[in-house]
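Next up: just one chain, as structure tokens, the form predicted on its own.
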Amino acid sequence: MYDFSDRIKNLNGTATREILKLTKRPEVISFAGGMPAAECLPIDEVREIARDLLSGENAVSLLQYGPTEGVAELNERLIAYLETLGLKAKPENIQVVSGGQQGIDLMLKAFVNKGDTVLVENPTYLAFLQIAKTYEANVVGVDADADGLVISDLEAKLKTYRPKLLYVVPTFSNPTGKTYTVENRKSILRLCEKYGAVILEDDPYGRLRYDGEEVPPLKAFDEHGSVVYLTSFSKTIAPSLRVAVAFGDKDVIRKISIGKQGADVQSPALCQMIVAEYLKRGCFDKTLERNIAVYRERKDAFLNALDKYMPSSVRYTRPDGGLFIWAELPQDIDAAAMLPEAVERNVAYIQGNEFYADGRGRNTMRLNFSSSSVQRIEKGVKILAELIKTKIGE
């Protein structure tokens, strides 16, 4: 038997990855993943850019080692991109990372010792919980409502636990799809500054808005370097490029850079330059407009199907953007236990308890609408609703 480390021996794969293995059959309608729609991946644009780059005079440098901080051309584009979000950065304030999850990993590596407390929204992104467990952190959930975090509960837990870090996805949250109000964001920042907690703001979905008015990132209100802002191009260009950026105080970014040196030296230069050229050529806005139209239609179709088929005892969020809808079933229904029955009926979802720091929420589920056609959404929601009705006796 192998003597694995304490930090890995009790670690399991995420529920998303395990369930995706069960849904490879084409007949399965999967609401489980969080992937962009296949038809939204910009194959032609990326092919053309990659061909141009590898045919150019700097082709050799794209296959060679490069700076850990990121290639200069991309960093310039990222600074301009962040400005469109109301964020003013200098080169020393940004670090290119290999996807948002590496940004999470490097932040925990920089701040968290074994046993340190980190706060998260209940529920939160399940991969954060897995990564935090790797660093042997004590993860404590903060209650949330329609406006964002419950401020009284946040302050109580800041007082009690004196956490190193608060992790939030305030815009089109994974898993709930909710968006924090401006006032809620300001209150979170004010409290974390008061109690000395760093905020990691994860924003992979913020550009995918289908309804309502834009809300500035929490980082836009940060005047004292309390927030590290993390955004990715996985949902807006392509996941496999693994290009994301962390933006924060230069001292924090320096530690993240050092941590990345030991992790993978650099993000692939070719992928970085593809994103740089994508932004430079104006492809990003065109692709975003096209994709938003696709996702808006699917989100509306999903909500219409839920309204049409779900029993009235099932509650669900109505997000203005992002990729997810969060459903809450009657308390006596166990969504985790029901999942195998759903898969037998060729429908899949993610059980909600996986997103809670304390394992609560067994009557909840996360539903993704981006990866299925309108026709499959209608069919899948109807099947799922019929299964739920059998559980509540309707």
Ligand SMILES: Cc1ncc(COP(=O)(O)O)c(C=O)c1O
The other form holds:
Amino acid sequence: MYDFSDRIKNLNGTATREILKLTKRPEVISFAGGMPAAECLPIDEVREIARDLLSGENAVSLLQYGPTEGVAELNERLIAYLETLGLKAKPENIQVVSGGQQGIDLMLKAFVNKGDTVLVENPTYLAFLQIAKTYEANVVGVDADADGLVISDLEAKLKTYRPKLLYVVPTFSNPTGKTYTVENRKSILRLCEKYGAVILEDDPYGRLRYDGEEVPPLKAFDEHGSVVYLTSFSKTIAPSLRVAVAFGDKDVIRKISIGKQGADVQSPALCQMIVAEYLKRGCFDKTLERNIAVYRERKDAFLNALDKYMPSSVRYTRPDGGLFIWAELPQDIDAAAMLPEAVERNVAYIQGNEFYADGRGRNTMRLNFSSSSVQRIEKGVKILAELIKTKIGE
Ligand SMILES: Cc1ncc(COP(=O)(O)O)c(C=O)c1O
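Please show me the structure of the same protein in the form predicted together with the ligand, now that we have looked at it in the form predicted on its own.
Okay, now the whole complex, with that chain kicking things off.
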């Protein structure tokens, strides 16, 4: 009936979304989400900050239009925050964005013409694939292993496709929970520089580390402005504030700012100032430490339950942080087809093929460990394992 644009007309909500609506039932143990745990949201801290801000002398500016480039107080705090990650930024190198999601959108808006190739890890962040479709990009998956991207495959694809952009989530990836090694990061950077591809490093999970050693962001090794680093406060403060930051070469940041003017003029000043105050008052480290303890316990409980109940032919990642575990079932087990049955048994996950650029991975699934209590994790993993055993014929 409506004559939609080419870029949007073939995009529909996925079948998975329809099924996952059923997971709203309280009896369903959902490993499908990717949200911070409700009990980890810092309601008391944000209430106090918002009240102070709105009773202060600058209250008007919090409700008024402001600069697209972001509120100065936040920008100063962001520069200091990035420094704690080993990243040295000047004001012209950063742009506040309304969530990492907007950062992705604006990067694609800035770089991608219809038909341009963008490389991603196979599997990658599901929403990236969807946003890339709206820009009519040709998305090509690069093979990956436990260390990160498979460097020979990356080089082959850089040579063949001459992509404008490589998108990666190198630390506690969504969906696999995996972290690229330092060597892998350096090789990726070297190759992308050789073939002239810009790297979009998306890092919403890096601060959620429960075990192991810190690994510097890819951006920390970037000497030539080849990497745009995105980090969001959605998983470390609250997603609904919609505050994230893009850090890159000033010429790229300028284009992102121009793109943002057309998208939403500015990120809400009230939210920006809440984040600035949150950082200033030291709430960030305190609540992060508290939340890390909760997530670590849930991650360990999830892995223990997988070790206890899953058949030995099911393989899974053992992440040191983030929110996700990635499971691979035997090749002939279809996790997508099994999902309705799992939901019927009151347990949910996301089928892995949704995260592949080329629809592979039907025997894989993404499991979120942050949103369920330890008791529900144990119960849900047991149910899931029993269902998988019936499919394997054990
Ligand atoms: C890899 C990745 N990038 C970006 C986002 C978007 O997050 P936000 O827009 O809330 O910062 C998410 C959210 O789940 C994510 O997993």
